[in-house]
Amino acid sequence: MPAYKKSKKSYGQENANFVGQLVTRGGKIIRRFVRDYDISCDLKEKNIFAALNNGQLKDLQETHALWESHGMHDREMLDKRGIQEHIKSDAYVGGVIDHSGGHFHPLNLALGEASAIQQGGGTIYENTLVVDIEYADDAIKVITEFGTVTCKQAVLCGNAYLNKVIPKLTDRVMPVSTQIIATEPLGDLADQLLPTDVCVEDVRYILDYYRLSADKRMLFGGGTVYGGQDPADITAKIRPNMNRIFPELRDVKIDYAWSGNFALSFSRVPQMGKLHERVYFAHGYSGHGVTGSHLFGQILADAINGKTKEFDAFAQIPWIPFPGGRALRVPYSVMGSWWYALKDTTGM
């Protein structure tokens, strides 16, 4: 469920407003960098969310006239002859193809920031593992296995990868593994499959994701640990599904296979707030953390320069723990999973 459903069914109204008028500021802040900082990230546009059965599509056409209510008219609606135009598979019936989205190298995007970062004068530690965060009113001591930085403010972004260092925010996520594989180059095959060379998710609950690399391999994502475990053998978990969506790809050979954590709120509705009057923190994205942590990165600048309307908006939106605490989150998430699998294959 997109996060303006969610927030209107769980907040009400007001913060629902909030959040549409946001939607699409992650990926114009993306583009804003790639364009400023020169970065070579393959970026590519638009994106298809893709209806496997008819309840499906009916719950996308309601999304798309809240899109439409909060003034966002680049998506458009597909049935499946238009959703054929750009996916040559028969697995689905319709969906919407979202003009203003879009999809490149994360990685890459990543490399480059950080090099326009120390470009102008930032430093990066990296493999420095913090085990502590002490807390005064004038300073922060931020405490790492191999010294202390004190700093005036700290932004606690670690998402999936806090472990137990700030246990205040351990119980506020769960940390939920997603694999993907990559095929060797597929050549013209790549073009007649994705034509348009769009991204594509589809909307059930464990959901099916895919692209096209800049090589023309077939990036394809999906499945779901919760407790972010990696799975034994990714390519027989992923393969089986990108299989049934094209099955001209049953016979080539995945090169390339990994896995790695998102954070999951309970709500499915990211979280923002303060620990501390010198500390920040921003993470819960559930799986969409790329243009997510955009937005909030600026958000949170402006919070630490003064300009706090934005930051105060979503500090005060409540969390929603996970059942039954840190004990029974897993095992509450992988029942609640079983559930709507369910309704997935069924089309409830």
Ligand SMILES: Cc1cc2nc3c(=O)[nH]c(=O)nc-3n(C[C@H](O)[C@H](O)[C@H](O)COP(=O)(O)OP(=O)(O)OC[C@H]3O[C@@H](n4cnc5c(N)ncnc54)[C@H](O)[C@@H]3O)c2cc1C
The other form holds:
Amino acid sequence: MPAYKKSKKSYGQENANFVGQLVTRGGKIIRRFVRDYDISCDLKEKNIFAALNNGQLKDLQETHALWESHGMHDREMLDKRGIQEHIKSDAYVGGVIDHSGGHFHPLNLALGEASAIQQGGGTIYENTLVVDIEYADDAIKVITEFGTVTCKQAVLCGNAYLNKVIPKLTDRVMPVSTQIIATEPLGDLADQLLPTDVCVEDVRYILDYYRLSADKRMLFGGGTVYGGQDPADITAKIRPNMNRIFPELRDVKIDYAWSGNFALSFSRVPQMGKLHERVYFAHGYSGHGVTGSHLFGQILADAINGKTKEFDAFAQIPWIPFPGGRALRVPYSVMGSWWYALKDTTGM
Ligand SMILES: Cc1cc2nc3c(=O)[nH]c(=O)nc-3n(C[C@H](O)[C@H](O)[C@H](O)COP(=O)(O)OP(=O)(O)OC[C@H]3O[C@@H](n4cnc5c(N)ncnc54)[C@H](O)[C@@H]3O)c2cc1C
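Switch from the form predicted alone, shown above, to the form predicted together with the named molecule and output its structure.
Whole complex next, starting from this chain.
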């Protein structure tokens, strides 16, 4: 269930509207950065949420109606024939196309943004592990393995990788690993499989997500490991999922495979707040943080500059601890995922 669908009931209409706008506002910020800083990151338009059975399609119809009620009119329902105009696969019964969505090369976006920061006078210290933070009334000391930075404000956004550096944040989110494989360049076959070059995710609890790279490789992702460990053989794990959607790719070469961690919050709602008057944090986008982190960055910047309305609205949303705490959250989440996988498979 999308975070904002739940949030209307749990946190009130205003916060639900706010959370519902996360995706579109974040996407607009990214497009502005790409334009203003002339970032080459193969930005392409539109994405599809795909349903594998009628139960999922019905859920999508309800979600679509909810989106509309929040003034989000960029999304359009697709039936089986409609979705096949975008994805040449028999796997789906329909879906939703989001005309405001999109996809791009994320590392190249990050590199372009880093370069813009440097051109604006900022300094980036790569490969410099923060090991502790000390707060005093007039200054914050960020202690790294190589030295200490004293600053007026600090924003902690280590997400799934912050580990135990800030104990107060450790329990709020759980690292989860997800994996991607990249085929060899597919040439014309790529255009046949995804003729409109959209990116796709299905709506299962443990989902497939995929898109074409600029050099026409299929980048196919999925898999979830609670706790954040890498699977021993990423290709062996992900390839069967890709073959199920696109049997035509059964014999193509897999050139690359990788994994990384995202930070899952129990409610799936991302979190931001303060640990100290001038120490902020933001994390827990639960696998959808590319746009979310851009919006949160804007909200944090506004808050630091004295415009706190949106920060205050978000910071008041209560976070829900994982059942079982740090010791048991992984096995409990695995058990929960089995239940949702059963629902997804049977279409309950
Ligand atoms: C394989 C994969 C596919 C994904 N696909 C999508 C997708 O299609 N769409 C989407 O929206 N999201 C996707 N995500 C999730 C998305 O990548 C995250 O939500 C997003 O990167 C969160 O941004 P962030 O800046 O909060 O955290 P991150 O991008 O994780 O950055 C955190 C940074 O903090 C640094 N850090 C942590 N601790 C310390 C420390 N103590 N000292 C110094 N530095 C530290 C880390 O090194 C890292 O650079 C995917 C994630 C993975 C792994």
